[in-house]
Every structure is written in structure tokens, then in C-alpha cells.
Amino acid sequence: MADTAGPTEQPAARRRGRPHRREASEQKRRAIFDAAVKVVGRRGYAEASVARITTQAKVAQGTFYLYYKSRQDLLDQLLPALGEEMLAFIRERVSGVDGLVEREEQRLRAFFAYIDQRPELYRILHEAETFAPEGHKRHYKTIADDYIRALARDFRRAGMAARSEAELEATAYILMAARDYLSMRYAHWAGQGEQLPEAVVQTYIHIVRGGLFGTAG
């Protein structure tokens, strides 16, 4: 009698192997991405060649093109992907925090905690306008849109008067600008991240409480 187990088991074995292949593929893609973050963070966009990135990632140069169409394709994706990662990190830190001002304080602290983990963000962000302008614009829009939605929810929860869309957008960009300059002074220049001086946090909150957030608690 012919053995019929092989034909039925072989597809099942292939199916069992697919998650492992997908996992291995994702690990390689992630290794290339993380290598690009390191290379751009240290050397800048201009020096971030495919050869340097793949050497850092410990993969063959040909592997790079399985995941990215070109060097520019990866560079355009770099900042927006880091932005999404940062937003997820901040949301997790803010989750469960009550109070309009308290949530904004936690966002600031979470932002500095994130750049302590990803110190390369500063250079990637500030060179992107020249070397990856589409990614730069997409990043800022994503961050601002998320901030606007978060502020609108926080104002509602606090029972504050509704802000217009224009007011919320302006507020979001003002807060984003504040973070940018504070990160330059207290992270990039000082080599600090999560250890943001407490006096800086309190000054930030004083301005937010008395100005941007009106008379919020």
C-alpha cells in the first residue's frame, strides 16, 4: 500500500515553518533599520551608505534590497518610524495618569525617557529636513495630529472649554517646539535623557498651567 502520510504532512510542515521564516525576515528587517538609526545618528545622513548600514546590521548588501527599494527609501522611512515608536512609548507612560496638567507633565518626562533610549533621534530629526524632506514633513504631521487629538481629549476630560481646531494645532506646535529646544539643551548638549532637571520640568509646567492651558488645575 502506498504511504499517503507524506503529501498530507508536507503542507502542514511548510505551514509550521512559515511563522519562523516570517520571524527571521522581520528580525533582519529590524536589524537593518536599527543599524541605519545607529549609522545616521553617528555619521549623519550623507555618510549613511548601504555598505555601512549592512555592515552594522551584519547582513549582506543584497539583503538590504529585499526590504528597501533604495538607500533613500530607508532614509525616508527612518524618522516617521521613529516617530511612531516614540508616540507608542509616550502613550504607554501617560496611560492611567489623570489630570490635564499631570498628563502633559508625564508626556514631557516620557519624551526625555524615550530620547535617552534613542539618542540618535536628535540628529536624525534635524538632518531629515535636508536629506529626507518627505519623511521629515510626514513625521511632524503625525506627531502634531496625535498631539492635537490627545489635547482635545484631555481638555474634555478636565471639563475645560473646548478649543478650536486652530487653537489646538497652535498649542501642539508650541509644545513640540518647547520639547525640541529643551532636548537640545538638556539632552543633546548635556548628554542627559531621562534625568531632566526637576527645575526645568516645573518651569515647563508653570508656563503650561498659567498660559497654554489657562486656569487648569
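All values reported here derive from a predicted model rather than from experimental measurement. Take the two forms, superpose them, and find the largest set of C-alpha atoms that agree within 1.5 Å; that set is the rigid core. Positions refer to the first chain, counted from 1. Compared with the form predicted in complex with a further copy of the same chain:
- Annotation: Cα of K28 displaced by at least 2 Å between these two forms, core superposition.
For comparison with the form predicted alone, kindly provide the form predicted in complex with a further copy of the same chain.
Chain alone follows, minus partners and molecules.
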């Protein structure tokens, strides 16, 4: 999924034969980007030196600067790109699911599924606050805005009392927080490939249902 939607994607045309100049260039940019994702995912931003990234990408150090203005420039693009990929992934998995709580449950499961296949995201997401603060803030504001709109619509559809913008925002941050910390505890610490315990999902749903929509079951 990510491989066809993300920045790793191969251009549909010319997948065989010598690529044109333009395409070859784009491939190299992507090679560097992907190398950075790998390096940051494995070692963290702090150890993602240009030397390491270019070695991983199998290009010369100087080549890096043909595609990115500076190390920071590339680092700043990591979260936006992966974040967008993740959002698209979740959106797709949630679309078509009916019911407020069910949708929220699906969001959590999709988040874990995404992290499972793109384990690099965890580090990028968490370290971005330190190493790419602007992008980090923007990322969360974007997701929060999405969430606020979705929640408002969900409440309306369910015929429930409207919440103020402030309440919706706080709710959005709490939900983002919950899935983030749960991913820390049950994905990151647990190690890759580890299953998300069903009891955790149930607890999450329980709180969402009881807290958000009143009648806990």
C-alpha cells in the first residue's frame, strides 16, 4: 500500500530500459529520501548524517546537495511525507466503516497496521518534535483539524449536542495522544511484528464509547 502510494513509488512508465534524464533524477531524489527514512528509522535523526544517508543511498556525498538544500531540508520533509502517507492509509481503511465507535476503533487498528509495515514512522514521528519542530507542529495541527471536522460531523449525524470548537480540539488531542502512547507501549516497546492485544483495543473503545458518546457498554 504505502509502496504504491508513498514517495517510494516507481513511475508507471519506463519501468524498464534506460530511464530518461528527468526520471533518473527523480529516482535518485527518491533513493536519497528512502535512504534517509531508513537511516532515521533505524538510528534516529541525530545519527542521520549526510554521509550515512548517501552511503545507504549509494551516491556520493556531493550528490545529496543536488537534491536537497541542506541536511535539515531533507529532514524537514520526512514527517510531512510519511505523515501524508499514513493519513491516506488510515483514511482508506476507515472509509466505508459505519458507526461512530466502529470508525474510531478502525482508526486505531489502522494506525497500528501502518506502524507495523512502516516501523520507521514511530521514530520519525517522535523525534521530529526535537529535530524538525516546525513540521511536527504542522503535522499535528493538520491531523487535529481533520479530526475536529470528523468529530463534528459524527456528533451531528448521531443527533448529539454540538460541542464547542475548544472541546472538539481537546478531544482530538486526547485521541491522538491515546493512539500514540498505545503505539509506544504495544508496538514500539513490544517489538515489531508483535500483535496489538485485543484487551487494549477494547479498553480504548470502552473509553471512547463511555466518554465520548455517553453510554458505556
